[in-house]
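One chain comes next, on its own, written out as structure tokens in the form predicted on its own.
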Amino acid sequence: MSILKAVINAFRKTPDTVKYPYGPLVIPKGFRGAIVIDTEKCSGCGLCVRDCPAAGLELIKESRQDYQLIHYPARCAYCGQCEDSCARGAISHSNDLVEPTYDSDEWVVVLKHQSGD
């Protein structure tokens, strides 16, 4: 007899969940979303590169000033990891969500493409 009136009471109650998409997306604080990188302050030292655990960031250095910071969102545990090791403060996670995709081409985002010419 309790499971039905728990049954019943479920029924009779508003769900507990976030209203989205029918509300708004209320974004809790300390969220982190999409990588942000300021190109002006990334010397492509590679610590961020080095410290991601998931594998989410590539360097691909031909010389000294040649390089590309490549960044990989489905691979990418938006931990934070890269953030802290910068020693440059140049990656940041923003407040955006990260959009779904089922192109491969957007699976490979360059962040910075830094080139000595």
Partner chain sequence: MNKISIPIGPQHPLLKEPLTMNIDISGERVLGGTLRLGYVHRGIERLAQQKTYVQNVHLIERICGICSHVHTTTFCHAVETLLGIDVPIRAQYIRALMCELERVHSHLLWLGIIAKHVGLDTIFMHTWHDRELALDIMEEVSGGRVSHAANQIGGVRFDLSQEQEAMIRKTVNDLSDKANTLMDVIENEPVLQARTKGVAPLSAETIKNYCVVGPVARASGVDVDMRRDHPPPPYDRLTFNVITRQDGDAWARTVVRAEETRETLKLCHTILDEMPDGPVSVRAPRKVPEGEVVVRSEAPRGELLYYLRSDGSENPARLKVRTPTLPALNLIPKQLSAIHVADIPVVMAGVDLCIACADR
Contents of the next structure:
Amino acid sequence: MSILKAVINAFRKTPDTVKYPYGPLVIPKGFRGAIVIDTEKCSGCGLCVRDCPAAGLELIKESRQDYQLIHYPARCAYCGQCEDSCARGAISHSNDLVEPTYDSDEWVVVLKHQSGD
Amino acid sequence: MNKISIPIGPQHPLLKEPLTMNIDISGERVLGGTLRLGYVHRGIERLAQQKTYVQNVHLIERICGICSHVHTTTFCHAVETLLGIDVPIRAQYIRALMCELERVHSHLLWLGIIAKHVGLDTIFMHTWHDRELALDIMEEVSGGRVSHAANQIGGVRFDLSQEQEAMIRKTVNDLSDKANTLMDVIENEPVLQARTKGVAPLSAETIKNYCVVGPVARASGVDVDMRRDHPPPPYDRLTFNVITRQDGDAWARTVVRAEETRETLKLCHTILDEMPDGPVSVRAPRKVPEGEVVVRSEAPRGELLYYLRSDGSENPARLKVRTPTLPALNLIPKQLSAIHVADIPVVMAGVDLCIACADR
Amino acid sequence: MISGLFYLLLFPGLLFQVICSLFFEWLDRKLLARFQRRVGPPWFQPLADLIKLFSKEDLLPEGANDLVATLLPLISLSAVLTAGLYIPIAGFTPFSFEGDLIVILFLMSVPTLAYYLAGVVSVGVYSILGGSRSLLQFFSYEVPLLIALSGPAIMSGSWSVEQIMISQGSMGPFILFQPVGFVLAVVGLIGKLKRDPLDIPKAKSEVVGGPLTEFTGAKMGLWHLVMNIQAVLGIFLLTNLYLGWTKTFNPLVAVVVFIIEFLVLVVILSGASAIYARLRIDQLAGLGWRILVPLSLLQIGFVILMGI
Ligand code: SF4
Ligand code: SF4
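Okay, that is the form predicted on its own; can I get the form predicted together with the partner chain now?
Next comes the full complex, this chain leading.
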């Protein structure tokens, strides 16, 4: 009757499911959260857009100086490919959780807006 | 008693993923049944032709929610073979480590499900909690519990630090203890044995006729394991035991998976011990030279086969995935005769269904 | 008149039994959760569930007989509540008469039959399958249960629960003389309540919800209430028949002892549902007729021999 032993042990320990939602949320270091960008480094090359598997990024380019890098958080698969593809290390995942949304089409984040002079 | 037909699925407490079975029963006896699939067909193979190889790594990861890593590993292996690049040894070992952890959590998940299906909810809760440990390791090293995004063509995306290795060792030890307790419980549980012993036995011949692979085949005495028979690197350098049983019934499948969990945990230690230092990835070109390749590897549910044809462009010309579940699904209607209604869950669980894999 | 209403509605009637059943459900779920390493529900969860069920939409599939489907849980509820009036609680027996044990056992098997009928009138395939299973199960556990429960009656020479308790007061609790009978009675009770591990008629992975698959809303709530009251009464009955030496004590001690015995039985029931897997219906029938019935007959034979 080793199951009896397991059950008794389980009864004596504190339950395992108690941690959330009141405990602290431990997010591992490599967690792929919301997309952030270092606008200084980004040059608008579009490598990240080319490799994004989920059409989560878009580059609207008028000219070299005039472009917008747009992120659609609701389409994004949080796969980390853009971070890998960017040669300048501009775009990356933060550790922040991404909030849910009701209207996925409306949710647009302009990561970088560079307007020509 | 007259014949009635009961529908199981697409929504039923027994099923975790959608499929339909129409089962003819008479009283408590099952006379036969038919199977219908295709509810989660997403056209991934076609979609893969429209995406680049780099994007496909992430697409392929979405085929399955349990064995996602082995899918990408096999795909990357196929692409790397076509490219003719050598993946760093360390990257191969990290891939293998993730594959083995995935096997552990897949098998533990399965043990929980069979226990749940025979009404042993306690074991279900306990195994599913223990399984979290394996998931925790994977989340810690790769950043995702299910979609690890660990692979890239040419290697892996992350390296293991010293602390991480120590953490993995500790957790794997922990997991071994828990797995031992669990096996002890399962082996000494009389009702579980009464429910699974002798249920829907399959002969080795049937298994071979239906091309069934993986733990189901090994439970019937068919000794196949791609990790040993056609080892993708680094399995050619690793030694491990392949567990087989002769009976072929639901109990044998339980025991095979339970023993395999233990064996896999041992293998995790071996991998960590033998892991060399070095880089974890090499640069891979975006365009893949013309050619075709077939690679095989051992997913938790059995042999996984990828066929990849390239026409020299950035996108694959054809990608064919053969998942281990599909042949096992063909066996279900065959098993659904001369059993009790109460055995249906045991039979269904016995083949370890992954409908998302089978439908793609 | 007033005291009659008091007995009927407050103690040991409706209110007391409902409160007990809610407490039982909470305790059972909490214990099971802790056995399974979970936290378990807060104390008001059963009540909240009940209120939720009563406020939900009441649906039945086309072709089901609504009137019968409504009457069945009501009849079962009245049957168990009536049975509750005759079961002594901590030695308190307002309506005891010779032969009340038989009346109690009869009333307590009404819900099982109603359960079967509920499966048949609600026309789902799973309901019918579950209904026929519940009848099969009924035949497997009821015989050993009845034989086992006649043990205390034979030993004390009376079919009145009060009389049985009085003779236990002088002879000591009957569990000492009939341990096998007690175990059989617990098994029978689990079968009667269709709890894990004998929840064959409503096994989720096989027949979805069993006979109650198609029931919703208030009817479902009533069924839950019936099952829980039945569980509480079954426990009370076993306590009285096998551990019922409380009659001679001073009432305060009797209440404390009674509560402790109740808790012990709840732990036994929850533990059984945590550590055993569900049997197949043919395995249960085999167990019932090949093992439990002979065992119960042996126990009775032993009791009769002791009496001589
Ligand atoms: S994380 Fe992946 S899906 Fe999201 S924007 Fe980056 S590349 Fe696209
Ligand atoms: S984030 Fe990086 S890859 Fe994307 S446009 Fe900017 S510089 Fe190029």
